[in-house]
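Next up: just one chain, as structure tokens, the form predicted on its own.
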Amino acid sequence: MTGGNQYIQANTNGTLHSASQPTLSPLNRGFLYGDAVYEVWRSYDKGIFAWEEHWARLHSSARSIHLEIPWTADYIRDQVCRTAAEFRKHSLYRDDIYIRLQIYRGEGAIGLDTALSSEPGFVILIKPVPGISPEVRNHGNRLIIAQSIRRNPVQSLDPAWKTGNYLNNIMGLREARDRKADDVLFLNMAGELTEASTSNVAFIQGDRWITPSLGSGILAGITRATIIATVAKSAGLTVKERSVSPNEINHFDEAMLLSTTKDVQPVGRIDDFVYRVDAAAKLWRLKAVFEDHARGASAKRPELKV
């Protein structure tokens, strides 16, 4: 079959299938609408990190678009497991893999109205996790303050939801890509720093490690809130939340990414402003950190290797 860094495999409603077999009707209002919510998550050492965590967070999206999710933690786990060994059957990979769970609301007639659904509905999507390449290794992401666009108001679609909604995201990433840069950084409506189109923002300032609050408008990541919680401190690091403004960028020393599956990544320039990403930088330890915590949290849980 295909190697692994191309086949997807792909699960829909129980049906394991390839990615690239279409599944779902053009009625299907994830589709239309966007009328979906999902979660990323990625394995350690084959165990699968922060599972509650994760599913926590899928509960509170599908809360928010009032959206009921009618199956257990343990059902669509055991989904999850089901794909992986397909998935590794057909590709023949052996390292840790990326899992996406997207719930759509369900098919039905077009029209906004939720009432003309049916029955909620499931995806899941496995491949490699991505890994860091040289470049971005050895010089850093490089990050745009966006111009055109801001990120959605919390009073609008919170982006602490996470929907299948995304065009805010793909328009600040055309942005980005437009000025030859890797990332867009989104101000919200107030003008201070937010996150980037997948990931949450961090920056280091001596010993302080500096995040924007939740308050700002922004996802409350899993990795974000491990390393608030436990990972900073192991790194010697002190957290500080509050809101950051774009006039503090050249105060800072280094600056960092947080997604599941990019864990802790370097940025190496935001506009013009260029940060530390050499072999002593400190967010190269909190990276090593984080990596020992969720390996060690995943070989906890034996029910959840992949």
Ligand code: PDD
Given for the second form:
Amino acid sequence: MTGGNQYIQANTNGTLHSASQPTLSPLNRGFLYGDAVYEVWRSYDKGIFAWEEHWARLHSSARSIHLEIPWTADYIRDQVCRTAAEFRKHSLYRDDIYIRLQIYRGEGAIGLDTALSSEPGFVILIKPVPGISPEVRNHGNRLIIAQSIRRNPVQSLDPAWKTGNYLNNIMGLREARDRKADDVLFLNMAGELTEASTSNVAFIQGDRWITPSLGSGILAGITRATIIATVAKSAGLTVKERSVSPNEINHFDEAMLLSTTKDVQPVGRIDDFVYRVDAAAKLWRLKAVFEDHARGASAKRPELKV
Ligand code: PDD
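Mind sharing the form predicted together with this ligand? What's above is the form predicted on its own.
After this comes the whole thing, all chains and molecules, with the earlier chain placed first.
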């Protein structure tokens, strides 16, 4: 028996095992080149949220790198449910879970040519959903705008593709850590704001909810899309997707990070500019409406219970 906060359950191509046990070949192309795609889901009240949306984005990422996914969504969902059940058995953890699915192109002789690859394989990882720390809840995330690196241009490794190669994001986060910040905001090659290392970003100005447009070169986040589709309006905010300049950051009242694992998380500071995160900040209402929406949507889907 392992403590619920440490144990990570893995499933490699249908074999259940602890994530601390190795299973992949050293010739795996995901390991050698980041030649892989992935998605992260989470559950709300033990129902997987936005299963179809993440599955569609996984296919879109795979198509972009010319990788054909050989399994149906139902097969992978069944594997996720098996893995979750095993996780709960080992950890005795009862709460909501984090689900990561990575699909690698295959393995084979060393070389970049995709023709060298065997068939694709998958790895599912399950652990508890990370919580929000009291520090972040009370003071918000501290962000810096990266000076050493920009977001990959859309003409290169397009940020819209969720691939196994996050080295650009890792380098940005490293700069943030060096500068004593929690996370990084990247500019694109035109000098516009894009997103953070593993989240989208948005701002509130009056009753407007403002977020960099997809054209800025970002991942089309599902949290972001859910807020745009329904949640912002229910929280009394008008959505504005547009190019955002770093010169504007001191015009906004509030700032937030958006992702599956964070949902809506306050940003307290970008470089030297400070945002409100007190109980009256509008982002808390947005967060509450988002969580209600996610719980409601997940509760309607018994086949997605984990
Ligand atoms: N990250 N931007 C980037 C670069 C991301 O990696 C993510 C997700 C997002 C937000 O997307 P979504 O709302 O669909 O989760 C934006 C996941 C959570 C991760 O890598 O852990």
